[in-house]
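Form predicted alone, single chain, as structure tokens, below.
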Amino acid sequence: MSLVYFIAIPILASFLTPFYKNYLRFVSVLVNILLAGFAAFFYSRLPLNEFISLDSPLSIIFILDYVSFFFVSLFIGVMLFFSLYSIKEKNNTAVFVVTNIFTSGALGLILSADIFNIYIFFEIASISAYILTGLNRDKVAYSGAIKYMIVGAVASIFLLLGIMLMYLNLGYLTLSSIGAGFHTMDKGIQYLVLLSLFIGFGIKTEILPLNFWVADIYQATPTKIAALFSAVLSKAYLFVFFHILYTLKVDAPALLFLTAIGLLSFAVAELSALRSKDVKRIFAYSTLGQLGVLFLALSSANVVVVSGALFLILVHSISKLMLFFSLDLVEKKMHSTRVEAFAGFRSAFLFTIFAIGFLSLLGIPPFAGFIAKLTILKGFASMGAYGIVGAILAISLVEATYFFRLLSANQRSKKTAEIKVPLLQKIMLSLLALAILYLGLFPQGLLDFCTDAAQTLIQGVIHV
């Protein structure tokens, strides 16, 4: 059994499309079930290192440890729910072809332990995202896809520059070897490498000041595809960025800078959401805000804070998957994602789903978001970082304002359309909501695993 299967199976499922194109929606479900089975098989064998022998320095190394297993399992689960949600779309085979490639790129990013192959999967995930953005095939979609492609090309250039500098100065591409030799490089080169990585991954992790493009892309993207960008893509880039930083053992001032960037990004995103008049843009800015929290938490190098951040990554992915799927149903009925359209639908079920998602993201008990944010705040408090604790709480009030404003707008307005949720979608949304409630009431098992994953992340890639 090989880790390569995580990458090869989704790719093969896409390339063999002509043989079963009428059944691709079922094949996508089976692919994700198969990947979930592989993840379960490997769990008892963690950690795993796998080498694919090629001429040095282009050796390929995959590592499945506690933290990479966390992300692999999360992404497979998200993609399984997405393929089930879309299973009735008989004629839209492009969605299944591209999302299989998207899955392969995201999993490759997580598993790779050599910087060049990280770049390869960086490009695979990015190209599939550009295509997914343009799936609506209208002027707005094509404009968004082109804008995304241009911004993504800039990110790729800076990432490639960082890789080139490391290779020219160290002669290695494996993360463990780069980490061992990074601090022997000239200080100026070190800073240039870190700046290149920050710009390259900063664009993709949607962090200030490099996230000016994000809301427009979410607006142009089909609503259910935006769920994948929020739940999977941004998290994959975020993990790889900090995986590299901790392997390089960057110094405290660099991490403090990233903490400040994360806090500022959180504040600006939440204030932007407060002013928005479109629910999809509000959800996009909300994602940017949560990414800001994750950025400052992952910069802490504190096991408790980082474990809380990992818990929040899972909770946020579940919540945003649920919210974007629900908004997709609203959009299909109301033909709009404007706040006015959100206020005009009638569905007790969808209103409940939105309420659960909002309350969890706000960190209100008994939902899972409360446990995630409480763990982060407790960790910062144990570090004596009371200013960060106060800032997170204060900015969260802005988030509460626009979420409660959306809910109250729906309750106060005169309903113009009743939405009947199909049975399959109702079951899936209910399962996601129950997962949020269950993790809020019984979080300890996941928290223990997140602690192990946090320790693995902070120690970086050890020499293999």
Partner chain sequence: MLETLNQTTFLHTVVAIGSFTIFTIGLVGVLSKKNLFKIFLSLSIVESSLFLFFIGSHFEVGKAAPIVADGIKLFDGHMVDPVPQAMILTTIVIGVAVLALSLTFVVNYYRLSGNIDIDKMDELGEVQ
The other form holds:
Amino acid sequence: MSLVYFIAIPILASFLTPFYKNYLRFVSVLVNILLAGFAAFFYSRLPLNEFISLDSPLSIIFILDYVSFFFVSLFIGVMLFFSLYSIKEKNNTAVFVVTNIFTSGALGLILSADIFNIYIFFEIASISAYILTGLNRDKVAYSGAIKYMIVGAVASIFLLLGIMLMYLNLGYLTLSSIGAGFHTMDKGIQYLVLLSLFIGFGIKTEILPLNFWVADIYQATPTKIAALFSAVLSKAYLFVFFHILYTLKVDAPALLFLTAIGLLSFAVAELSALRSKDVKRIFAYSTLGQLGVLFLALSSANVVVVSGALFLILVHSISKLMLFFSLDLVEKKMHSTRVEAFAGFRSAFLFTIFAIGFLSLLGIPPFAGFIAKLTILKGFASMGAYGIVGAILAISLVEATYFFRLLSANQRSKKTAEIKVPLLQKIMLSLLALAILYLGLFPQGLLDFCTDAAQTLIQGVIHV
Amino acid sequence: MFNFEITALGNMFFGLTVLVFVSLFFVPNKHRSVTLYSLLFASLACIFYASDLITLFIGWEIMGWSSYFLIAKTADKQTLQKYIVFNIGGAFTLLGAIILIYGACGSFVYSELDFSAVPSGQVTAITILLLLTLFVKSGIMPFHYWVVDSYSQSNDLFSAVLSAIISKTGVFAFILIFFQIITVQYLQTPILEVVAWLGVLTSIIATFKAINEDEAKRLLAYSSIAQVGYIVTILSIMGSLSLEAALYHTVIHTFVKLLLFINVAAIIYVSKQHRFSTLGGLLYKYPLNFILLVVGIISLAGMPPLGGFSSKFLIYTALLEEHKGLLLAAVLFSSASAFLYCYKLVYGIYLGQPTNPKTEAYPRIPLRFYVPQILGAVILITLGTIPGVIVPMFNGILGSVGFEPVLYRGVFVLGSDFASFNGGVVIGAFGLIFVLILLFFVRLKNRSVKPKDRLDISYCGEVPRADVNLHYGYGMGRELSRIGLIKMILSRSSHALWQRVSTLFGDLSGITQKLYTLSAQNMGLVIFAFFTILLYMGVK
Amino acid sequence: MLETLNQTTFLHTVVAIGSFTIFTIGLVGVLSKKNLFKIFLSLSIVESSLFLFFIGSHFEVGKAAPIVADGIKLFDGHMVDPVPQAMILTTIVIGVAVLALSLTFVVNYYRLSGNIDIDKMDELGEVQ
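To complete the pair, please output the form predicted together with its partner chain; the form predicted alone was given just before.
Now the full complex is given, and it begins with the chain already shown.
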């Protein structure tokens, strides 16, 4: 068994599309089930790493420790869900071709433990994301894709710059060796490397001054694909960034700077959503806000906070999948994602799903978001950072304002259309809602795993 | 995650909840939602029986959002927004306080919390955050902004729940946290002083707003704010007798508001009218409802001989005993003014000429409306007659939070060493006088002249037109605004303040939103500029 | 004089200055040109400057290109570090793919909207 299968199988499935063009959707489900099987197989063998070709400082290394396992399984879970959810879409082969490449890019990004492979998979995941944005093949979609590509190209330039500087000064590519040698470098170069990595990954993890493109991209992307961007893509980049950061053992002021940026990011994004008139953009802003929270929590270097952040990543993925997929159903019926369209649909089922998603994102019990938020806040309290606790709560209130504005609008407006949710979609969405409720009531098992993962993340990459 | 324990305090509040829910179960309502009401009930149980702060918070939040969905069936968007922003805000300050307590004491469990080693600044911060939560839930000024609209626009049955039970969760949490968990020796006296005055000012202002109100349910909502204001004031004295007074008033107010809201709901149900200016003259149509209303308002105004007097008596005694003369004067002022709005309920609905010509066509009130009303009336009359009967229960609660029990001298007597009264004697005397007056009027009745129709009244030789509002109480209360102070109270409202806050955030949002529509090229510029700035900072 | 020109450090300086110049040219293009084609070409120029810098910095006078041929069986001290070359080759391939994709989008966008000016792309943004 090799970790390479995680990357090779989905990409092969895409490239062999001509052989089973009309059945790719089934193949995608199979591929994801297979990957889930692999993940289950590796679970008892954690942590492990795999060298390919050369020896240590130059080799290609894949590493599967607790924290990357967390992300791998999250990713596979989401993609499996996505492919099952869209299994009835006969004429949408293109989506599956690209999502499979997307899967392999993102899994590669998570598993790689040397910076050059990280760059390659960073690009693969990005390219598939560009294509996914342009999938609607209309003016809006192309406009979004072009914007995405310009910004993405800038991001990869900075990432490349950082990688080159590291190689020039150290002569290594593997993360663990770089981590060991990083502090022998000149202080100025260290700063420049960190800065380039921060800008490169900051654009992709959608952090404050680098995230002004995001809302437009979400608006241009097909709604279901936007769910993937929000639920998994940005988190893969987030994970890799912090994996590198903790491996390089950056000093406290740098982490504090990231915390501040995360907090600011949270505040500005939530504030922007207040007046927005497009539900898809509102969800995009909310994603930005949550990523801000994740950023600030992950940069705390505290096990409790980081475990809470990992929990939040899972909860946020589930909630955003629910919200975007439901919004997709609304959009299909109402032909718009504007707030007026959102206010006009009638469907008790979808309303419940939206309500559960919102409440969970706001961190309101008994849903899982509460556990995540509580863990993060508890961690900050034990660090004595009460200012952050207060800020998070205050900004969450802004978040509550616009989420409930949507619910109120739907409750009290004239209904123009009744949405009948197909059975498959109903079952899938209910499963997500139940998962949120279950995790909210019985979080302990997952929290324990998150604690292990958090310890691994803070420790940085080391070879077993 | 959920930890519960059964306490005397929890029992009392849960008992009230059960009585209210069970009696309301009989009331007809077209917005029945079994799921939401069960959730609400469960969350209340969760709050009252919690043994750690997290359980309390979970209950608090579930109560908040399940109420939201219940209100959402009838209220308009703005009311809903007000409700949810204030209540979620209140819940988040509670969470903030809980996290602070966790940071200070390292635990969430009530019995493990020890504040002896916590710096006083931190205790003060915790106190203020908790007070904000309680103020929002109980509608203390200036956080009462959501209360009136939510109470008046929710469906009639849920208004009763909101006023009778949900406003009391603030009182419960106050007692739980400040009497049992943090305890008085760690609290700052100035804060308590401020709380006392906020409570009493709230009650004064709300009373005058109520007097000026034309809509029955809004009047009751203001009245509810005023009554909870008393409870908060008296609680902030933090004494044995004052706790007893607060508990007593909580019980009384629960049943008074249950009775009155359902009473008004019954009238609204049959007449479809919400305003006093379109009601009136229903006395002979609905005499039983009228009698029950009278029982309710006598208690609400705190007049002898019914239950309301018992609790007001305790409040006055407690204030006097602590030498809080000014507070007592303020409470008395507000309490006396309350007569005006109480009377408005009577004449606005039942007395005078009917404004609406179709009064005769109103259907009968369904009997099911009387279940909660009679429950409330029976309890109020009982507590007027034998006011001492629930003192042993209060003593149990006082004991459980570590206070001296108050004097108990049999079921008829209520009070302390300082002052007491015998409920049996009072009700006997009042009953006698009442019977005498009743007999007098029954004799007079034969001589009174009945009008032929509602326009059969002439004044100054003119015959009124059909569209003239003939209700003699029409517009009553407006004259009050000639008094400078009252005019000032009535003309001010927190609306402008909160509106300004809302506009401010809206404008900020408009500005930040612009950022998110930058073109790709400007985005590139931002990125390179950010890079350069950071580079420059790093080099320095 | 010619000796100086042939020194590794001197060459590295030239490479650094040269690639920085190209980087700036590309950057100015990205930030100031309005034509979408030109913007993407400028991005490509910026990337090329990085490639040049990386390869150039690993050049050492007197060492051969790391190509296993003509009887040479393994990498040794006579060759420059092979890793950068391999990396840059891969990166160039990726760069070409990205450029091709972006130009496809631009062409398609132009067909649908008749517009190639970045300032006139107003399909996205906050609805009023």
